Each structure stands twice: as C-alpha cells, then as structure tokens.
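Given as structure tokens, the chain that follows is alone and in the form predicted alone.
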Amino acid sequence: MLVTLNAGYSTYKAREMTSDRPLSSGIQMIKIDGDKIRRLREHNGLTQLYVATVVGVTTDTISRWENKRYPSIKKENAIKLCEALAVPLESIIDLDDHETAPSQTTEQDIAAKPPNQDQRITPTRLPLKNIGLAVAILVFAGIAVWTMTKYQATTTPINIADQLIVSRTMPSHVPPGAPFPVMVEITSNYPEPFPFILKENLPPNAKAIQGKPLFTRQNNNPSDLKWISKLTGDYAVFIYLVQPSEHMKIGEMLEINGLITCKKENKMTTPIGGDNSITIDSHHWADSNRDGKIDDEEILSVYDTYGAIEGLKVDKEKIEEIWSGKGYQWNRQTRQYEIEF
C-alpha cells in the first residue's frame, strides 16, 4: 500500500513539540514510541526497507527503533519517519515521556503573584532617537514579513514529475525462448534525493531472469518486478534480462508496461516512456536489420546501448562469435544460434 508522504507534514513543521531535548552539542533528540511506529508502518502496509530508505538508514535501525532499542532519536530522522509514515510527528511521540517543557504563564498567575518590591523593574525612559529607530525597525519587519508571506503564497513547489524523464529500451524482435535485456533509465532534474518505486509489469508468457540491481517480485509473480531506491544523483539505470516463452510463434509480440512512484511533496506516479513492445522473430535481438549477420554497427550499438551490464548473463561471447562469422541461423529445437564460417 502507497501512502503519500507529505501527509501531516506542515503540522509537524508549524509546531515545535516539547519533547525536543538538545543535546550538548546543540542536536535536539525526540523520544520515540516504538509500539506505535510499528503499528502504523503495518497498517499502512509498508515494509521496514521502505521505510529506511526514506529516512536515509538501514532496516537494523529501524528494527531497534520499533523495539525501543533506541528511545530517542534525533528531530531530523524523527521528521523524515513521519514522511514515510505518512503522519504528524505527535503521532510517534512517547506520551509517557515526562520531561516536557515548563508550564506556561497565564496573565491570571501573574495577577495573583505580583512580585517582591526588589524584583520590580523600573520602567525607563528611552531616547528619542532610540524610540525612532524602533519605529524604523519594526516597520521594515513587517514589510518583510508581508513580502515573505505574500511570496510564499504565490510560489508553487517544484513537482518531481516535471523534473523527471524515465525511459525504457529493448531490442525490437527476439527468437522465441531466447533472453533478450531490457533497461530502464531515469533521469532528473530535481534538486534534492527522493525515493522512488519503479514497478515492470512483464506478459504471462515471458518472464524475468535476472536483474541489475536485484529485483523483488510482487506476490510472488514471476511476471510483475519491482524496486525500491533512492536517486541521490541525476541518473540511475535499471537493466534487466527477459525470456519468452519457447512455445510462443513467430509474429506475436510482447508487451512490457511499467511506472514510478515518487513520493516529496504530492504523491506521483508516472508511466515508463519509450520502448514498449518485442516481435517474436527468427532472428538475434542484436541483428537490428535481420539480415541474418551481425555487422560492425550492429555490434557497436549492442556495447554503446547495453555496456552497463556487466555482471548480468547477456550472451556477449555469442554476440562477437556470430559477428566473427558469415552468418547465423536460430535453431528453433535446441533454441541455439547456428553460425556459418
């Protein structure tokens, strides 16, 4: 379940909450409750990994967090909890916190304590020149203030999806049963880290071997992936490795839709531009013009388009063997590639 970020946020922002207790080094701390960040990660239906990424640490913390390990922690990671949950920070406070701040004054109390002869102050009298540069003061913050005001009104915030271009690229026709990679690249604009969700949604009839980063499939699906990260930079490429089915025929095709949730200010979820479709074929996904060879070109775009996937099983040596060679043919029943020299 997808909650929205910013939910409560200028709630916690407008007020300061008398748990905050600085530090001697001036880090102001907030006593957590445990039980109930548990309870309201759950039912919002987040996992601890969501929640970690959001706040920047690992899912030990927030483990020791859920299980008062941790009682205090500071306001910074405290604001950024309540973005991932999604709630006010008086939400997670300990309640049976009693180190609260001092209680208020009210204009009641000080009518009925007035106070000793020697501690009445004397009022005095300030200069003219002093009063009129008060005036000056003041009147300046308040033209300020309503300038700051009026500003704030009027700006809209920068919003992610127009900071935001991701694009999928994939072979346009591969042999049946034969892996082919797809990638997915993001890039942004924006000016500060976010997390995102970045979810493929594959056909029945083909599923996903492998994937650069790992990828963690939804229920269980071989056909539906998904990843959780953090783009700190500008850019961020996924890469993953598809196969068909050996049954399908020539001529079908298969579709791929995806789309990324971000969560800042508004909840956003945008589609996967780009490439979207494969045509079963009787040719290698790297013969761009079926032409039953792989030429100099050929093999320079598969290494200029694909050359972040190191580390995943994408048939190089085959690729080079069949550039090498006068020509190929695929072998439908042993589902290899048969080369001519």
Second form
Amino acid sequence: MLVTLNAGYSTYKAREMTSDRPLSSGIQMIKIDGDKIRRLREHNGLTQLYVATVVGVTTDTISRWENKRYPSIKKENAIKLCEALAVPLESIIDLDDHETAPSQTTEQDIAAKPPNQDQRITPTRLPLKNIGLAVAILVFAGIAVWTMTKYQATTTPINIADQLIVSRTMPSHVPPGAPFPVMVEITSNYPEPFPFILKENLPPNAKAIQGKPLFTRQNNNPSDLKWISKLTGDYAVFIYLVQPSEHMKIGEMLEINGLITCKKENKMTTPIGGDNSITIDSHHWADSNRDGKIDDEEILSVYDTYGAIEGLKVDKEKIEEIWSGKGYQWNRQTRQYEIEF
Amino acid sequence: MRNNSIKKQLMVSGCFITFLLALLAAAEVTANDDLVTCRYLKATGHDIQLQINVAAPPPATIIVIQNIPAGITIKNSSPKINKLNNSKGRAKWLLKAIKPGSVLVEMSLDTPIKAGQLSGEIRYKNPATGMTVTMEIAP
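Switch from the form predicted alone to the form predicted in complex with the partner chain and give that structure.
Time for the whole complex; same chain goes first.
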C-alpha cells in the first residue's frame, strides 16, 4: 500500500496545488496562510498550546502550520482552527494560490510517507523495506494467533456435551412377555473423570427386571430407572432387561426415552441417542432377520454383545438351543418357543 | 538436466511411499489372520484332532464347523457337539468364554477317514472390527 501511495506521490502533489480539493484518499485539504494564522492568534492573545488543544493537534503542528512547513491542512482541522481563532474560514486561506514548491509537504504527505524518507530514496529500496515490514507483521500476527489459540485451549473449558456419545442399542422386535436387553453405551473424549446421572423412562406396559449395574427407581416409579455414576475412563456400558406386558398385541410398539446429565464446569443434559422403539412380534429378539431360526451370525452377535456380562439373564441357553435346532415358532398360547430339531 | 534429477527424485519418493503403504496393508491383513488360526493335528484314521490358536484380544465365541463325509458318523467328541445335521453331514461346536491360547477339539469316528476327506471351518467375530470372520481349517 505504501508503495502505491509513493508511486503516485508526484501525481497527486501536482493536483493538490489548489485549495479545497480532495486528496486521492478522499480527504479535503485547505491551503492555509501561516502568517495570517500567527497574526490572528497573537492578535487574540492565544497561545499555540490553546489553539493546539482546541484543534486536537500538537503545538509542533501549529508551529509548522504557522511556519508554512505544512501549507495544506485537512479541511476539518482548518475549520477547528478557525473556531479557535474566532474567524471565518476565508480568513486563513492562502489566497495567492501559487505553485507550491516541491520541497513543501502537506500533513497528509507526512502521514503517507514512512519516517525519514525523502525524494532521494531509490525506488528499489522501498519494496524491500515494505517486504520486510510485511514479513514482520505476518510473523507477529502468526505468533499472536498461536499464543491466543494456545491460551484459549488451556483456559477455555471443554464442553462435555461435545465430547460424549451416548447411544442405546436394543432389538427391533420381541414377543409379548419375553424379556429383551437394552444397552446404553457412553463413549467419552472428555479428558477428566466426571459424574453423571443416567435416566431411562419405560412405557407403562413394560417393566425393567434386571440391571447391570444395578439401577434405582426414581421416585419409586417402576418406569423410571436411574444410575448415578462417575465416568473414569472413556467408555461405560449400562445394560438392563425389559419385559413387555404379556397382554401386548403383535404389532404394538414400546418406546424408551432417556437422558444423561453430566456436571463438571457446567451442567449438561442431553437425550440418549440410538434405538428407542421395539415392536411386539412373534420372533425371538436374537433372530434379527425374523426368519424363524437363529443362525451363526446371530448367535455370534449375541455372545459378542452380551457374552462378557456376567449374570445377565438374556437366556443364552434358550438362544443356543434355538441355534442348535432347525427352527422355532413362538406359541402364543403357552408363550414359549417351540424348537424343531 | 535439473528437471531430470527432480523427476528421478519424485519417482523414487513415489515408489518408497507405495512400498510403505503396501507394507502397512500387508501388516493389517497379517494381524487379522493371526487373531485366530486353526489346523488339524490328526486328519486321518478314527480319531481326529484340531487345534485352534487364539491371540489377544480373543473373540467372545468361536463356532467350529466340521464336515463329515457321507456314511461316517461321529461317535463322541470333546467338547460335545452343539449342533449336528446328519443329512448335511455337518457338526458344529460353539466354543464360549474364549481366552488367548489354544483350544483342542477331538472327535472319534465310527469309520476311519482317509487323508483329504476332512474339511471344516471356523467362524468368529473380530472384536476389533465387529466383522464376522470365516476361515477354513488348514489340513
């Protein structure tokens, strides 16, 4: 940017000879008569300090204006100067409007030119300086951004909600009255242990019969299950068995909803994602493709998912029995699986 | 001259990266294959033995499937057969609570079997991927 300004220096210099014309930057300039200003100030008994204070510049600037070192000044400064001197604008304008000597400069020029730079500076030195300046600014900006980012990373609390995945897994179907497993998995990237409350709400036509770990019933309500725990690692799993009512009809659905509430820096409550409904059906819950038999893939899935949980009554013996047979049928009257061998 | 040198360097770098990627892919395949291995210790005569070697982390369950030639029946086995389909000539074992190490499956046949007549496979879920792996038992 500086290169552009200086490259066009001589052009706009010639243009600014006349008063009240905008600079290339759009700022209007006024050619002033320094002698008149000095006379008016002294006539009014004003000090340079007073005038400088009213205009909002330094006493050095007032001195330069009076000594004609800045023959053109900003129009807004000229107006303020006239206010300080209690004279109209015309009183300070240089009416001669003669050609300004090349050595004379405006205050705008001073602002645009780098310090200690004059006409003798060769064009080749300027870009190098500017490149150096730009590099320095970039390096400084980079360091500033890096420092701020690091500072933010160490001081901004991590939102637990962004670090948690809480998901429920349950079968798609189950016969009426047959227990089925519900698994809630918590996966965390949060760097520290944190306490949480896990709540699951069952519909009135279903009841929880076992929990690993044990759950408590909120407000003694059999439909509201609650676990209060602390996540010390990056993973936790909560499994419970739900028994739908024997009176439910084929095609009806059960819906389970739940929430997890964590508290660290902030309290956060978020719903549990994943599966939330199961259909009442005549097929075993482990028979995921509902083809009337439990195949190798299905029994491997049961053991892979629930095999390691000791004491969980998912009736693996029955599942194994069905797997070892040719097929099975759900007897609606006896509410038992009839296995064909 | 300089361009040729750069091209040469790029080609060498490309070959090296390709080689590294191929090495990584091979290592992955080997790792999967090494989790469970299975082979017959005795594959002829009346008594058949097969050994399953399991690395860590072990799969929860392994299904062993043994095909039996027509006309031959298994008199007894250790562990006990979980699923027998005489019409298909297929016996299955469901091995549970698997731990790293080796598992031996033994069976006695009513008729001696000749070399090359036996075939079988194992199935398990890879705990790392959740994928079902089916592998033939090596003779």
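Remember, it's a predicted structure, so these values are computed and weren't measured experimentally. By rigid core we mean the largest C-alpha set that fits within 1.5 Å across both forms. Residue numbers count along the first chain shown, from 1.
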{"query": "CA of residue 77, rigid core aligned, shift of 2 Å or more between these two forms", "finding": "yes"}
{"query": "Residue shift check between these two forms, rigid core fit, residue 192 Cα at least 2 Å", "finding": "no"}
